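As a starting point, one isolated chain is supplied in structure tokens, in the form predicted alone.
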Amino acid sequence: MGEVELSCLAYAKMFLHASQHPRSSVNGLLLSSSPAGAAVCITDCVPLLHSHLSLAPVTQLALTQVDVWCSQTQQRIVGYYQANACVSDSSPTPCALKIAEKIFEQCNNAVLLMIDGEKMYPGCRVPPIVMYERKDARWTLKDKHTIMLRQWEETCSIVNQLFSSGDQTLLVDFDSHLDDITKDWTNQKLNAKIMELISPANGNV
């Protein structure tokens, strides 16, 4: 499997999702707006759940709705992310493996990304992520040299700005949408704020 590039937008939303629910496991889907190819460019993510991660009907409902939305917006589901409630545990759970497997059936270069809670702090020198790929019929650790997060220092700065401003409260996951269907799980408002911060006009790339 080729390289995987993780965008600032996708990373920022994953970070805010985990920060919003520090005592819970959270999960979500990784999206790409790039055509299928050897490399995977993760351009966005959809935060899914912060409770009952293993509840199959809710997960299936979320997957179906996100899939429909992706087909309308020229995106595709290319992976799955999860942060475990126990910060010292970044191992994939049976639930994570099951959902990743389902995504792999539709995308043969899908990735499984686990957030390393112990490294989730301001100024961390490396992205707090552990990535897995499907190889030889099982999920194995991906070579970290094939994982790219461009402009890591700028990304950290943007995430810190968002966190300092309390913008994790703007993030809506699918769980919250089910509680109040007026809430937008596609997070257009938050996306616009993040894109504004990373625009060249603000001195970031």
The other form holds:
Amino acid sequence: MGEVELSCLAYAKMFLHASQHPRSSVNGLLLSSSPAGAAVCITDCVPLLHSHLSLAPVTQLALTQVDVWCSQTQQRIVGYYQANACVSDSSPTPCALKIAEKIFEQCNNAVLLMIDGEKMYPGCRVPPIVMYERKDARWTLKDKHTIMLRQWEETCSIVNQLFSSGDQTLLVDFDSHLDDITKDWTNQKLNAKIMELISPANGNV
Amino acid sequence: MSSISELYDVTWEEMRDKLRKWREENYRNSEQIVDVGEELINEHASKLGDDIWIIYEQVMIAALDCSRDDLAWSCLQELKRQFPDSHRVKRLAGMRLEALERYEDANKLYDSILQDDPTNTAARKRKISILRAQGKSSEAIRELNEYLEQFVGDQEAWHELSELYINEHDYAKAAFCLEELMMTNPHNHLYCEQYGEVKYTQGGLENLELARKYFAQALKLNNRNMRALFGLYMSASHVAASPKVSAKVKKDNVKYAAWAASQISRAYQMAGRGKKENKCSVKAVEEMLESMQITMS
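Alternate state requested, the form predicted together with its partner chain (shown: the form predicted alone):
The complete assembly is shown below, putting the previous chain first.
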């Protein structure tokens, strides 16, 4: 199938989300601000839950709200990510497959991204990511060569900078928004900080 | 690097009291506990009196959580020296082995505690935690069920079991666990709300009506519980939209949903006041409520 490009912004927030809740499974939605085409450009993500991933009400609520927000901001939901609590197991859970199916109904090159906890240690040279695509009515592993992370080294360094400056605590997921609705699950503030760190030489990251 | 007492301008007594608060309320803010506790132990050990032992325990567990094996080891040594034959200290040694993923060694340690004292609940619970860490959910569930047959009042265990069942998508059994918890903790709004979520997830008209009732109960106990408020809105909307209900039930549920929607709107208006950054989330909620109204009428 087509190529998938993962932006620094999306990757950084996913990584931060998983790091914020090391003892729980976390999940979120992958968004694109690019028009639909053969290639999928994941330009942003919305972190959703860090507890009770398999319960329906909050997931349904979050999907609806993100949908509305996307139509207001010319973005589309193009995928789903999840990091399992059990670090040694990065296979998609039934809940992950279910949500990915729902997204696939609206977006025929949707991706399912599992974060590989075992590769999240500092200095790891390989992105801690496993991607799946829908082929022949099943979710199958995507060919690594079709996945692009531009400026991987710089992305890593940006993530490190976020940790050392303490800005990683700015990340809000939908769960924490429900605990305190003054918190912004679209993460405008954190997005701005990350965009600042991305050097202008990169152009469209 | 400046010390905690310098950074936050606190005295050693305040640090000690903070640790006690975190201990009593069972917080798992391990990085903070390590920062504060390590300084307290290194600089003020002599002033702490007998408190120091429980602080060693607290800091050791937090250190394991933060991969600070050096700190965990030194705390453990102090405790071993002071309480050489203690089961409680042995359990801490076991937890350290767990943190190092030496599960077999940890299990051996816990088994030796249980041989000495078969009623030691802490050791049994650690063994179940090991099963969980290894991803052996069905075994963990089985052991936890056996444990609860003996120790039927253990709230922590019932809650752990409900979490395990939710992860396994066994909602009926999760509901059973939450029912136990609600019976013994009738004023806890979180259990009511979680029960509502489980019922909603199970689906079907009867479960949706039950869910609505429990979301309402949660709100009665805590009217700020946003999950319960949204849950009430969604379950009432679904019941009202069902073709199987009578006109009266439909009317009632439309009323409940409308009430919930107005409460949600109000809450978001108040939250949005003066804060530019959550403008987006406020707008999203408003549009969502509007669009759901349209599909219901």
